[in-house]
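Heads up, the chain below is alone and in the form predicted on its own; it's given as structure tokens.
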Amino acid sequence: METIMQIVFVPIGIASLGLILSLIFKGIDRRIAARFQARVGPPLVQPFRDIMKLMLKETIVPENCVRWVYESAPIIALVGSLMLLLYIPMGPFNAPLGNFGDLILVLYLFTIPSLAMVAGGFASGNPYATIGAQREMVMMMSYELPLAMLAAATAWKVTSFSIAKISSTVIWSTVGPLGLVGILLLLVVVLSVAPAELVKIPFDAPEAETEIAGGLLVDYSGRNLALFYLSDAVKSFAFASLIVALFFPFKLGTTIWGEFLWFLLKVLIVMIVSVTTVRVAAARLQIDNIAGYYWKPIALVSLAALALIAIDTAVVI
């Protein structure tokens, strides 16, 4: 009976909790962004209202689309995002599938929602969606190298790709001066990748409303658009949770619920720093500028971080 609970009900509970928390955090993000711009902003429950409104609207399917791909893409995107929550620990709560996957698997899982959007964009047959899908593919290839360096550098020091082991080690306490600089550079890299991974301003070229009328999502409506909306919210929460698990696993030593609230506070701070502040302060970049940004300065910083951590490890040994 206990095994059935762990296999069935625990993942369902975590997925449900993740959906609720993701929408709450999306509401907080929108409210804070509005305050930064001297606006009142929507109420915190606005994301829930948006989902309910989209679910009640008619779902329109383009006549010339590849229907099975077009309609399965939002489902795959949401399922891929929810799967992330099963591999990333939430503060004091261990990930249900933490022993069956590592950092490399999680980084690849982050590509599933993006690939689903690309497939849906190409399948729609709309030229604007096709342009958006092409831009999304270019952007994905641009930030893969920095993410690969993140995985290699953390595993180099901890000697494991396990997220649970990395978060329990507190990597800051295992390095010398050179390694500390390397970890700081890695943090800068992953915070720089966050807005592109989540397709937020200034890296929202695949969805640029003023240029390509919404790009990837131009033809999506009703239930399908709601699923993409949920996928985006869950993916944002999951990426911030991953950053917290890797770089800020510090505990307060209080009750389990106190630790969970502490975890949520850290996730909120990461989201504000890496996404909210950036999208309020910056303007949209062109796709060639985005590719150049990740292939040149960010790639060099990530390689420097890996080199510093490798040297620090050799010195310590």
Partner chain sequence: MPTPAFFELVKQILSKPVTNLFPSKYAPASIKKFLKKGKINPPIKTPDKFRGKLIYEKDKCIGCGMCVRVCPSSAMELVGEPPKRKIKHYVSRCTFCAICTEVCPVKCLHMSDEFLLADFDKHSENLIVG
Contents of the next structure:
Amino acid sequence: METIMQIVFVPIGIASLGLILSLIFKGIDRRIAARFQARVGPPLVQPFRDIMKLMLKETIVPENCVRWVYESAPIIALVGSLMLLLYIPMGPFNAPLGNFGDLILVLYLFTIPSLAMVAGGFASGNPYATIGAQREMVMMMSYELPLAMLAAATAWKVTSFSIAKISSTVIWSTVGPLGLVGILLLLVVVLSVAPAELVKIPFDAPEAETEIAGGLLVDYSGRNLALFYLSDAVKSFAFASLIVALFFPFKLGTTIWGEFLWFLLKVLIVMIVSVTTVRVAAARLQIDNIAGYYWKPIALVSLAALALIAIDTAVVI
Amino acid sequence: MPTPAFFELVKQILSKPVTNLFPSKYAPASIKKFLKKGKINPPIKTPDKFRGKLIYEKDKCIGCGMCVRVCPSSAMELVGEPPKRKIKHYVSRCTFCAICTEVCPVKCLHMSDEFLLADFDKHSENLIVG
Amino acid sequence: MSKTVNIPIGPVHPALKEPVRFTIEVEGEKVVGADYEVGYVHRGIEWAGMRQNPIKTIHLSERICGICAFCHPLCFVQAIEEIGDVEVPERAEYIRVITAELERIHSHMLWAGVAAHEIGFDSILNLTWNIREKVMDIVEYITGNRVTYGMLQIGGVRRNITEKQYPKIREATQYYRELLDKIEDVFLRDPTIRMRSRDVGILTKKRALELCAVGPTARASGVPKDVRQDFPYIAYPDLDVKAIMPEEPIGDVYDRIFVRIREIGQSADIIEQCLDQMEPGPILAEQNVAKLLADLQNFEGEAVGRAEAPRGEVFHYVRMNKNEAPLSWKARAPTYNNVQTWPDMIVGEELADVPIIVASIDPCVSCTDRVTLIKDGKEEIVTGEQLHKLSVLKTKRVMRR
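Beyond the form predicted on its own, can we have the form predicted together with its partner chain?
Every chain and every other molecule in the complex is listed next, the one we just looked at coming first.
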């Protein structure tokens, strides 16, 4: 009986908690972005209202689309993002599926929402969406290498791909000075991948409102759009939680709820640093610049980080 | 992202926002309740030469019809027969150029500072002067 | 394998503020062909202007363009004044210059925000529009309205700028001069903006001359074209105006940003010069509007009025023949010249650059558009000869009346 409870209700609870938290975080993100721009900004509950409004609107399906792909893409995207929450530990709470998957699985789960968007974009048959889907694929290919380096480097150090293991060891304390530099570089890499992973300015070429009118999402409306919106919010939250789990697993040593709040605060700070401040302070880059940026400097930096950590591990042992 | 724009933005986050809220905090669910606790943000003050809704002194008007001739949007209409001829002004058509106040030989037309003129009916009592 | 795809942009598109349609031929992300199509708006302003007295038309011409709401009536009024030999008092001419230059500041700030928005930099949009509020306040303070000023009258201006108002205007010009460094920092020294605007949408000097580009678009390509300098009107002969050009003009989007930002400083200088040189005196040649209306019925002849709007040269042609309404009125907005440069700039660039290139000439499509006649729903190509025939017909029609 207990196992059924665990299998059914814990994931549902975590998913709904994750949904609510990510929408609140989206509200905070919008509010802070507005304050950067000297605006008052929307109230914190605005994302909830947006979802509600989109749910009430008519869902239009274009005539010449591949209907089943078009309709299932948003659901796959949302399920993919919610799955992430089951693998990433939320501060003091261990991930319910933490024992069944590892960092590599999580990194591949991150591509599922993007792939679903690409599929939906192609399926909608709109030229803007096609261009957006092409751009999204180019971008995914560009930032995959740095992310793979991230997984390799952390696993090299901790000698395990398990996130539970990684987040239970404070990675900074296990290394010498060389490794410290390596981990710092790794942090820079992962923070600069974040806006691209989450399709935010300056790397929002696939959606590019003023160029291709919303790109991938141009034909989506109503419920389908709401699901994509939710999946975007959840994915941002999950990515920030992953960064916290990998790099900042520091504990306060208080009660379990205190730890949880501390974890949320860390996620918020990571989100503000890597997404909000970047997206208000930059213009949108062209897709070839984005690819160049990830293939040249960022890939080099991640390789250097991997090499440094490898050398450090060899020296320490 | 240490760009010049970024420092500007950091400066902005530390100062007060420059936009003002819409004249009520949110769209109220119930008007009655809203008015009871109501904190209505007052409209912004208008400058001296502001051109708002027209004020018409009907008694002074001699019905010469000059304003009707110069009104660019034909918002004026003559009503009645000569000695008692007066004008009728449709605010919903008015472009607030104030040329009628200049052409009037007896100065019976003035501009007020009233600008909250939205209405559901363009022929409502509020939007017809004279 | 090279396969090209046609991508339609417009008539309704988030990057375009007004209806214009582009057909962009892309190969991957690269643009290999571009064509534009205007003619989606027809407002009949000229038609209305030819059926009412010029005093009404002043206010109508303000509404040709919401942003050049001073330049269009200024051209019209200048043309009428030339027809009727109306002597404009000197103070009125200075007040006209001040309003025109305030309008230039506000238009350029507005454009800067829109351009930033096109490349996805919304923080700069908010920043510049916040700065722009100051000049809007001054315009409202002087004329009584933020957008359509209602400032002009045949033979002068309708509102005086009193001595009491000088300090506030000076304060605003000072504010802009101090902010200029900041604006340049934010725009010209920002790495992402530089990346998106340097060497993008190049219009060479040769092509700019061939296509008769005007205004900042021409100046950024190195053509020293400025009506204020070449054919000084109103009080500009007494003022120090020089066409602003980049030191080494390339003619890309970056240069067009540069020219516009420098012109904000230039406008602030001109306004201060005006305040210094202005002497008290009358502001209107004919106080009595009723008498003016009667005088207008005796005007006969034709004239053109031209002015340097924030976007380039505005040109109005008016013909009167002792009638209350003008016989002919033709308004040409600067965008009419500048739209021709679009295909030149767009071809060879990335698809992502199309919105910023389109925005870089500061297009004002509704001011430019005239009616397009389509017979039987078929597209038709009009040859030069046919155009000539049409213009002969029109001239005959104008002369006959």
